[in-house]
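The form predicted on its own is given below as one chain in structure tokens.
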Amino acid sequence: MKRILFFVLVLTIALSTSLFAGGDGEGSGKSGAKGLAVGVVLPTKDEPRWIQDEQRFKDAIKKAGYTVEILFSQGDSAREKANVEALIAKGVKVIILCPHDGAAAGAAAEAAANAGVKVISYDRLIRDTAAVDYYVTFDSVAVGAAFGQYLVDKAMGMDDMAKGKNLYLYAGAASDNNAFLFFEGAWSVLQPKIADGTFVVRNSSEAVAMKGKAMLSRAEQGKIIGQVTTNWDFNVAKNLAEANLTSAMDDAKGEVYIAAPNDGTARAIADAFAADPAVEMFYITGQDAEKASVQYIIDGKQSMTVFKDVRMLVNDAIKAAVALLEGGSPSATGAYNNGAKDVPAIQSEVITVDKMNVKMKLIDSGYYKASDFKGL
């Protein structure tokens, strides 16, 4: 009887150890001696961008020879913290965290730091805590500047002497630090053309009131963003655009220039403007090169997207994680102040893509297959 109990105990321990190591469900790569070394927490499965990132992470960490577990927070900061705590319990040494809410994620980062786990803030900056070791990001200000420059170039190309061109501004979620950085970049290019009358902002009284200010404080940015936020939600974006168009006179339509903050919201906003008979033509920005928006660009429904090659960003994050695992220091190319410290940053390049170069930048580069699209 004792021998049977002994074997049952051994089997139970073996099974528990296997489950504790992460199993085959969410993990990727070899377990081996290195074990579950890296955890990744992404904000939601409900946006195509993060599903792309999930697969890229699995591919990159497998190539690096480590095991990764990828968890999704589904837009819930409490779940995000629980995900981090679960990864800590599994013995990870580095957590790559893309926060749902930059400020709220500070508690999760501190839990990791208190457990001796290194924290890499991914794509979005974790704010108001010193418990962030590195920030891997695209240059978010450059992304916004690309929005602005595209619209300025189109406006000046149409008629460089005309004034009063209709401009509609939209922004991401006020809880996301990147939304402010995107807006900062866009404002830096658009503001001079708003100030000289080339553009007239049609959907933000706060932007009109501050049109003479080249540099805005975060609080001032927040006032404008509060009027034009999409909250990164397609339905919110569409409803806001429809409300803006309902309240706008016909002379605020016609030829329209739209600064949309990402591809998902761009498609929703574009659909709303396309449905308004008083809108004769429009130019609209986006970012992330989502497949649906690439098709919109091919079809002439979206004007451009800022291509942020996720392969590059993921590889930079994994390189930083491996360097930390092996006792090294990742090579930073800049720094972002998160309200508590200057976080060393590793920044990746961004590329403007429109109908003219979409094939070269996204198909010929191997990012997507031509068979994924119609009309190329």
Contents of the next structure:
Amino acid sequence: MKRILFFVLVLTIALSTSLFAGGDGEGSGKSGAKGLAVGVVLPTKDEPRWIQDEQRFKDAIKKAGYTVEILFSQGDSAREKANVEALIAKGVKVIILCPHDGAAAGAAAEAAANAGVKVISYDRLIRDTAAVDYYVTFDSVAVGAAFGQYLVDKAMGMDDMAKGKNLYLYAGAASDNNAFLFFEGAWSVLQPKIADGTFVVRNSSEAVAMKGKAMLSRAEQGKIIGQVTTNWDFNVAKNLAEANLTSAMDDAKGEVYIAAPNDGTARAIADAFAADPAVEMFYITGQDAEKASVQYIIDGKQSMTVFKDVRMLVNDAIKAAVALLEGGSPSATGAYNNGAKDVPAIQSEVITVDKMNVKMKLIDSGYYKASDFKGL
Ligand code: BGC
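For comparison with the form predicted on its own, provide the form predicted in complex with beta-D-glucopyranose (BGC).
What follows is the whole complex; the chain from before opens it.
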């Protein structure tokens, strides 16, 4: 209730400051509106996650009767920089940017800063530059910890003496700071259970070599991620899973536990494991609550997802944009070091969803319509 009231307040402020007025971007415009004040740049249209964000931005803005321009970078840092430059040329005052590649986006952020435009890093952290004013994000370490905890709970079940369970690790793109945070969270929960022999990692010699280390440096994380990256690409994920299965002996199959870093890659990896006759059963994680994965969960083809309510992130980004436009500083609950500065940040919580609570968390809550799914 409090959140709704606050959101109404934010939209009222947005109206009075002509926050999202004008522009020829997506969404409906308001006649007589002034120049575009805020632009949004998202990494790609090719993943349902970012279409969710686009839709939720549009929904939030439509309520206020204004327009926001949302551009996609299609996994290309040069295109991302061109998008930022186009928005600067249109006179925006704030850019909400979710970088394709965290470090490469530094140049785009600096172009904005040089033009006096504020930059809000959205979901993914823009790295190694001071030209980032604020960061809105989910608790990405908690996302990874949720993967790990889910797999540990399933492996232990009733049996606290469980040993030798087959574990396959997969990660996101090394160019995405979040991939490290997800991995860090997962490792924090899985590592003690790898060290004590509950799990045996079957697809990363680096993870096996470092199984005794609770805390890994970024470089050490990078070595494991380098062996198990999906690059956030469904085809890379599928090919890697198939390659892992081809080189695994049958005793590394049977009952399998899979840490998959998001829903798109989870579906690709799950399909590969499901197609291997030596895999008798598997548990697989995910995140984003993409509709296709919600259906996979209902059908028993994916075990869980971590639900990140994109509406919260959009609201936080809008609140921050309003504060910056008014010359204030957005409220922050913490900070993330991006290699060049501590970026003030606000962080949203995440929720573990599986077959048991999928209806309650995603349908009854009003996030998705029941009619979008079969067999609920
Ligand atoms: C996001 C995830 C998303 C992934 C791939 C991450 O930075 O936090 O929600 O699945 O990128 O696009």
